[in-house]
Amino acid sequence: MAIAATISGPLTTPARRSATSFASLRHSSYSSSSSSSSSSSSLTRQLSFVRASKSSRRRSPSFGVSAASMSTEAAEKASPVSFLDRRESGFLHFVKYHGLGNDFILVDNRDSSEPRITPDQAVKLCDRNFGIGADGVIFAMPGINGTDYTMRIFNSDGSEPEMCGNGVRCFARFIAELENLQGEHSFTIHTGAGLIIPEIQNDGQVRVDMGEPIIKASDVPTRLPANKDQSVVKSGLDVDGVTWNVTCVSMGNPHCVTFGTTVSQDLRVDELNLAEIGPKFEHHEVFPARTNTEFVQVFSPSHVKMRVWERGAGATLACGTGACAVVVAAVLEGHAGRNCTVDLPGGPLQIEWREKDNHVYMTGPAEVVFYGSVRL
């Protein structure tokens, strides 16, 4: 498999970049419109690399990378719709995408139920080194009974989680590159966890109806015992001799959050070892499907600040779905209220647990990397 790629990215960093239109994403992003070439030359650079270098060959025989350059004028004749209406044989078009650092390559799937790329092939695109690099690959795929389209992803692992929150927004943004929409939209989406609707606003932030948390013990799954409503919140959890409380929650996979240990509650957790403890949460015997980890810091009923290892990917910069389940937990051991800012080490998000329906809301950006091609 060798990687054919020209990269080209606004000239603003995420941090300062506001959110931005369909429109003008397209402007600062790989393949700019004819009639905006004048204002998109100025915003947009050319980066070409080539990495199939005898050594690297060597290291990897199976994943050479190799890179084909594209000129400034060449890339703004080429829309991005055009771009990925190419089918040509033995060639992967994607788009990657981050939300607050949480970053997907995003296929267009819409004309096959079944992934254009195995778990295996997942893995080596996922690679930081010898791949695009990135921590899942998001196919966009027809719907399921009646939604709009079906959402599958593979982890940088290979493994198949059921859903994605930062993935979703992406994916939502993905789809509206596809259609060529503009403005407000939303989408019924199939998941793994359940229906998913993603609503992108006018500011270019993607709320999301993440549906209801699970709580249950055996639904999370967990077999730690249930202590409150068979719910399993602030139990003591055993890792390497050291007791964790934790609390259980599922937003279609599965959560531990934990707000400090049984000696201490006052949790640092850009103190933590992420590396060392997580695996050792997301092995853990008493959660059977495996779990992703929150570690969190609680500033005030409104603000909270989480790490998190996931399962499949490791320590990552976003999590949505964590960021949902570490507001659920922080209401049931009292810590905050249903309405938070999440500070995640890419960004913060807004998550609201609304009690006239028990869904979990979330609002966040997500941002357009580059365009490139694989060779399958």
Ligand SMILES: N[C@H](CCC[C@H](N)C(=O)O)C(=O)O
Second form
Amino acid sequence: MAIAATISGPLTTPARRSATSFASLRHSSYSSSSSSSSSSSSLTRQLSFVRASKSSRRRSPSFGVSAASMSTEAAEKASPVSFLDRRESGFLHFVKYHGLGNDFILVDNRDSSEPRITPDQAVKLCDRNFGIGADGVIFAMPGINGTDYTMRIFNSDGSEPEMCGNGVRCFARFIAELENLQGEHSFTIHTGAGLIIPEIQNDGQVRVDMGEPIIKASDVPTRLPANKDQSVVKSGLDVDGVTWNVTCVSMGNPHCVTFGTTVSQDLRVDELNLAEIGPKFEHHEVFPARTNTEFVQVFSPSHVKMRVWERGAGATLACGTGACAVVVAAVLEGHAGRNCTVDLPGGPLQIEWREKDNHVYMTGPAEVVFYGSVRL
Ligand SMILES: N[C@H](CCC[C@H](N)C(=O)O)C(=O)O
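Okay, that was the form predicted alone. Show me the form predicted in complex with the named molecule next.
The complete assembly is shown below, putting the previous chain first.
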């Protein structure tokens, strides 16, 4: 899949939550349970962390990893500076995570509100042959207006989206590791999509309050004419002479969801050639900020299957914001209820579009893959 190395500034959408709500939010329900985060990979257990003392709470844990061979060594001799804290110029220390195979390079950027690497460097690092390989790079940055942290992300094409659902689950697990937190813990995260609240659960899964969906056509944004109130719901979109029925939803980032064409509503998603059709949706003139596109097959009112062509990343194994947009679209089109299992190529996500607060909740895993350093 050719990745166009387009570099663009942060994509912004209407604020979905006011800044004032940050301060009133509880920060954590930290429990002292000793259960380590069950989804930590065996590699994580091999890496013996030197428990950061309270006074050095800001410092990430120290562990000994040799950058070249990735061999690990007992941390008792570890330098006082954490592997992730080392700042020798020209090197980037990172942790690789994935959420259902949607994979990210996570960077400890807590000491600055400027990303440690450029979008162009992100393109190179995400290359699966000449770089680390990932769908994007995610930065853990200082919070804003009372939030615990800020999350920024560069897609593998260097563009900067507003939000990433699988990524924010990985972000939460990354923070817990940096801060030596075990058990249940929630964080308030400032993102381009507004306030997002991931909560690590005792079983290691992460439940995320993804905020409210945006369905006003001009805010998604889409140039398609609204056909239901101010939204685009099961409206015709011509792609290469085929008319697809689409519903447009934003989760802070734009999504075009389709359950089929005007000829066949019975989509067989495994038969689609995403590399051929995906870019034609992504770059369609009716999407001024491009779009993520989800192709959906309905098994029952509580069980759907999707494949996704992501804006700025192409075909990925999972898309958290996309799964949320799919459930919203499925409810609006009458295919499903508000509680749904969404099967993605990388695995299932549990999605709930809760009626009482209009928020969408996503629950799924986030796993460490490896730790590394790379010469920039
Ligand atoms: N490529 C997306 C961002 C990542 C979204 C996806 N990986 C997720 O889990 O939500 C965009 O440009 O909007």
